[in-house]
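This document starts with one chain, in the form predicted alone, laid out as structure tokens.
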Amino acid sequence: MQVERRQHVMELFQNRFGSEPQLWARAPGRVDLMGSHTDYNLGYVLTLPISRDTWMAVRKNGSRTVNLHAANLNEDDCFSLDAIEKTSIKKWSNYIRGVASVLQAEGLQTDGFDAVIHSTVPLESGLSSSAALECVTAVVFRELGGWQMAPRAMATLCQRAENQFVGVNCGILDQFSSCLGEAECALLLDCSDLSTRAVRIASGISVVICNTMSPRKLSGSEYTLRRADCEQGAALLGVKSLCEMTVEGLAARRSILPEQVARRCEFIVAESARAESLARALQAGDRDSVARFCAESFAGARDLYEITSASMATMRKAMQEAPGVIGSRQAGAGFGGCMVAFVETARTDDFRAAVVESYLTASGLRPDVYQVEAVTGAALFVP
């Protein structure tokens, strides 16, 4: 598959730019195993940088222009590094333009280049296709500009590009996952100080993505409303962020909050604690606890944070009834997109077949179901 993908990208590059790329970079998508919406509340997230990634094949062109071809969309775009403006036409290009803009604001050299972009991260699915594009772009500018930057700093700059240039007020989770991935390990991220702990999942447990094929749009969703509720709750509780609260402490003071805000806070505080608990359970291979935490997370997302959808409920039923399932829950910000399941490794084929059949029958949509592995973060590579 990788050989075919490389050949496809190489042919596109030669056809459009008349030469071969001089370097290749890649950055992975991610799935949150536990921790929906906890990142911007400075809590814990258990994240897995996945073996679905975005490639960029590049050649420096000696100009101040960036020429782009997005293979998945069959679209071209270009912009000047001397006059970076947001575009309303090729919106995917804004993630690249935004990274260039924040790098220049930091005084870092940016050089023009020609590039073909190809991704196996599904778009608008909750697996961070935008962060993968931002992070692979940062790697390219770093290499062509000849400067160095630690992965944590690169992640925060890419987040700034999405917040300030693209206009999506996301937390750090997506960019951090894409920049700091470790092979064969999930990452337990403490968003209050960006510290991490590698979490090796016990043998015999696999992570399977189940795409509802119901696209989600973060910038057009109720994400900003949920964030505002959390900020209101923190202000009323007198804390910098909700995740300074314990489950017990919040319960004792719940009555001072408006009911909707209280429900949002209740979910976030419990979800952050579950991320830590799930990390321990996965390392120990404690399947009963994994199942319980996933069920609690999905119920909270549905009833307290209200980020599920009809397609997600249908998919979870299919996952929970499939052979080999240990636990399943939402992924990403919710409102459609992908979901995630923990499955007995020996039963992943049976699980996939059952989920596809059940979900197709119930929804009329054929889901994309596939196993993923943990991979390293954004970097140059040789395909």
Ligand code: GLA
Given for the second form:
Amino acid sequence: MQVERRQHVMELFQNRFGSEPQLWARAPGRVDLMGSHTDYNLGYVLTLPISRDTWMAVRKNGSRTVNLHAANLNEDDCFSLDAIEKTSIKKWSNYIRGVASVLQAEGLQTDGFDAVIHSTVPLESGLSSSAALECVTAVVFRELGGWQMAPRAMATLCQRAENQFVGVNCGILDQFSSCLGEAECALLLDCSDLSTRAVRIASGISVVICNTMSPRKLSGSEYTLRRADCEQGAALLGVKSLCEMTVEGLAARRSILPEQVARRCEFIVAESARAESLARALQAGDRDSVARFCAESFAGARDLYEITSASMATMRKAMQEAPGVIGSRQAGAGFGGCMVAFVETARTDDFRAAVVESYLTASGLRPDVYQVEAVTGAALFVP
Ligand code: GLA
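So the form predicted alone is up there; where is the form predicted in complex with the named molecule?
All chains and molecules follow, beginning with the one already shown.
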């Protein structure tokens, strides 16, 4: 698989640019195991940088131009590092342009290069294909420019590129996961200070992604509305961010909030606490608790935060009824896209077959179902 992928990218590079790449960089996608929308409320999120990643095969070209070929889309783009502008035509290119632009604003050297990009992170499915593209870009500029930057700082700059250049008001979760991954570990991230704890999932429990294959239509506009509800809640409660509240503290003051805002706050505060609890349960292999936390998270996402969709409900039913399931829930921003299940490792094949069959029957869509492993964060590599 890896050999074929390398061969494919190498051939594309040689055909486009008439030479061989001088370096290869990669950055992973991620799946959140618990902690939907807690990142911008400065709470906890349990995240897994996954074995689906974005590669960039690169050669410095001695000019001020970046020449790109996106293999998955069969599209080319180029831009000048001396006049970086947003493009409305090749939207994927904005993640690369954005990173170049924030690096320049930091006074860091950026050099022109030729690159082929290839990704196994499904696009626009809630597994952070955009963050993977940003983070792999930052690694490439760092290497070519000969400067140093720690992964945390890199994640923050990539988030800034997305917030300020691309114009998506995301939290830190995606870029952080892509830059700071550790092999074989999930990361419990405290978004209030960006500290992390490595969480080793007990052996015998596997993480399986189930892609509903339904597009995330509302995710942009609804995401903004959820953030606004949370900000209103925090302001009324007199805290800087919602995750300063405890579950009990919020319950005592719930009545001062408008009903919808109260429901949003209730979800976030409980979800952040669940991220910590799930980390403990997964480490201990406590399957009953894993099942309970996942059920609570999905119910809250559906009834309180209202980020689920009909296809997600259909998928949850398929996952819950499949053999070997321990627990399952939403992932990413919600509104379609991918979901995540914890499955007995010995039953993952049976689980996959059952989910594919029952979801296909119920929805008419063939889902993509696959196991993922935890991987290291964005870096150079030898393919
Ligand atoms: C998207 C955003 C993240 C985070 C999640 C929801 O992936 O980019 O910052 O808010 O949604 O948890």
